[in-house]
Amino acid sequence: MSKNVLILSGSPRKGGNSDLLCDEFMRGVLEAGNTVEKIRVSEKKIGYCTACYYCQTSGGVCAKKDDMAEVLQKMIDADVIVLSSRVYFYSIDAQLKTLIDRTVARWTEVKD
């Protein structure tokens, strides 16, 4: 059974080590007969969550109008989500952390 795989590359450097690892993982996913999409988070316009909780009273719609709604729907539709980040100050990079924070609008819909 084919899986729908979503790769979220947090690397701000196209072709950087983390981004190259995503490409190699993607190659393996395709060779195994699955579908895959890689999103370079730094190429998307995703603003910071301001904890206004508009999403909780609007059916999961965020007050910010940017690329996050599209990315979040792809996360919800995916069977597998792969997150890639360089180690930055002993944590994940800001681009990926921002994306994760913005899932608050619909995080309960992300499977498993």
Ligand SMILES: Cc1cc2nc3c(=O)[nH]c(=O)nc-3n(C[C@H](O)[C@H](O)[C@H](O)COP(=O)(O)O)c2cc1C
The other form holds:
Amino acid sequence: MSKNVLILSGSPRKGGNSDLLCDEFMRGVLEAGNTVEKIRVSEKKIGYCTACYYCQTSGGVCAKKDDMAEVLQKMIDADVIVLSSRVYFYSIDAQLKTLIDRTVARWTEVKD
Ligand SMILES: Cc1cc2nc3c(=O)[nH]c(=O)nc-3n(C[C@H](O)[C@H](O)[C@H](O)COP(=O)(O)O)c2cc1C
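Shown: the form predicted on its own; wanted: the form predicted in complex with the named molecule:
Starting with the chain above, the whole complex follows.
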């Protein structure tokens, strides 16, 4: 059965190393008959989680009004999520970490 794949590309370098790997992964996903969307995280407006916990009393709605609600809905709808990060000082990059932190509003709805 065809899968709905979401690729979250962390690097701001369009056509850079990790972004190219995302494109190659996307090619394989399509060749195998699945659907895929790639989001370049740096092109989205995603602010930091401030641990205000508004989301805990609002049914998963975040107090910050930016692009994260749309991205998080896509994460919840996806069968497969690909997270692509550069290695930055032995860790994941800030773009992807910021996005992961913001999933706190609805992370329990993300499959598997
Ligand atoms: C601030 C900074 C920190 C980095 N830290 C690491 C690191 O800890 N380990 C590593 O192997 N490469 C490190 N790199 C190299 C990047 O991971 C490498 O250039 C990577 O290919 C960049 O990914 P991109 O082409 O997708 O943007 C660092 C680069 C920068 C600018």
